[in-house]
Amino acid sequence: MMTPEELLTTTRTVRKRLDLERPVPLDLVKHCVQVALQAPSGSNTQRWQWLVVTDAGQRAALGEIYRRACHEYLDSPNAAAKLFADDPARARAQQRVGDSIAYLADRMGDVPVLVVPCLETASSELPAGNQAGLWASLLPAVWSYVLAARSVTLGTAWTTLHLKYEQEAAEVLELPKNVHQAALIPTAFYTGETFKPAARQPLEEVLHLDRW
């Protein structure tokens, strides 16, 4: 059993270490979603919906959309591997991230389970204003899903690149017009041992007391 601190500091984005061969029991994924439903929701609206995709054809279709969007991203100047080029130490870390993104780009459709958390609204158009408040009614639950998955030895990666072709993905999933995707979460058992905390900026560089 992990302590809360260990869970929070070792939940990593898993791309290269997702086990593409080992099936994931659906009950295990349902357990993680059930845990996620305890997250806060603005005005207790609970407008979240969760698509759990296990069908090989559906996964392949979503994987192709993600592959196309991801390779376009990798070719862009904003790709992870091209950031912080003036900082040798950080540039090496970014290169590793870029390599793992490229690895998953071609394998997303092979991941045993793809989870698509969605937000259901009153109409097909997202309401104007306070988008932070709107999505805050879903995104904490998505992170709770990721944490719950980690606690039962599943690896995940929070991805959104497929949203460049959101309508195509919506058609694959047969989503109603008033249901909006937030992410695409590949879910699988991971290979290797465990994970450790990642390098982060010193607290003193990001913490402000009372004012900037």
Ligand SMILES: Cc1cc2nc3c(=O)[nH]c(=O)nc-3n(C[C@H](O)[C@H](O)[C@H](O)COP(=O)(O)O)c2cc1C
Second form
Amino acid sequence: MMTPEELLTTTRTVRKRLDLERPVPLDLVKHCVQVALQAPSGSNTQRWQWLVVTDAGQRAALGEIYRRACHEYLDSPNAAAKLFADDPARARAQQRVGDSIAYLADRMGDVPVLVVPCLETASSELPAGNQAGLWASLLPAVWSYVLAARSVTLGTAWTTLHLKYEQEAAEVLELPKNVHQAALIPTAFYTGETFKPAARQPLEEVLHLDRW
Ligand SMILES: Cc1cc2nc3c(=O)[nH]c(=O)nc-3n(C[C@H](O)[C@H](O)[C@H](O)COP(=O)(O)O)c2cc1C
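Cool, the form predicted on its own is there; where's the form predicted together with this ligand?
Let's see the whole complex now, leading with the same chain.
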């Protein structure tokens, strides 16, 4: 059994270690979504909807959209591998992330389960203002899904690059106009034993006591 701290510090973005061959029981994914439904939402609205995609044709269609968006990102100046080039230690970590992103770019459609968490709003337009309140009524649940998956030995990767072509993906998924995608989360058993905490920016650089 993992301690809560172990779970929180070793839940990594899994790309190269997603097992593309091993089928994932749908009930296991449903269990993780069930756990996620315990997350908070503003005014207890629970306006989340979860698209769990297992059909090979549907996965291939989403995978193709992701592939296109991801290659455009990899070619752009914002690609992870091009960031923090003036800091050698950080640049090395960014190179690894970039390499890993490039690996998943061409394999998204081969991952056994793709989960698309969505937010349902009253109309097709996203409400103006308070974006933090709006999306925080979904994103904690998405992170709970990721943690629940890790605790049952499923690996996931929180991805959003396909949202550049959100409308195309919405058509594949036949989403109503008032249902907005938040992420595309490939889900599969992971290879290897476990994961380690990652290097992060030091606490002293990000923590402010009483004032900035
Ligand atoms: C909002 C958000 C969007 C992300 N989008 C992508 C993505 O589209 N593709 C991808 O491979 N990783 C994506 N990531 C994963 C990050 O690259 C990853 O969290 C970061 O490199 C740190 O690695 P770790 O999660 O393993 O600690 C995203 C993460 C977040 C929080």
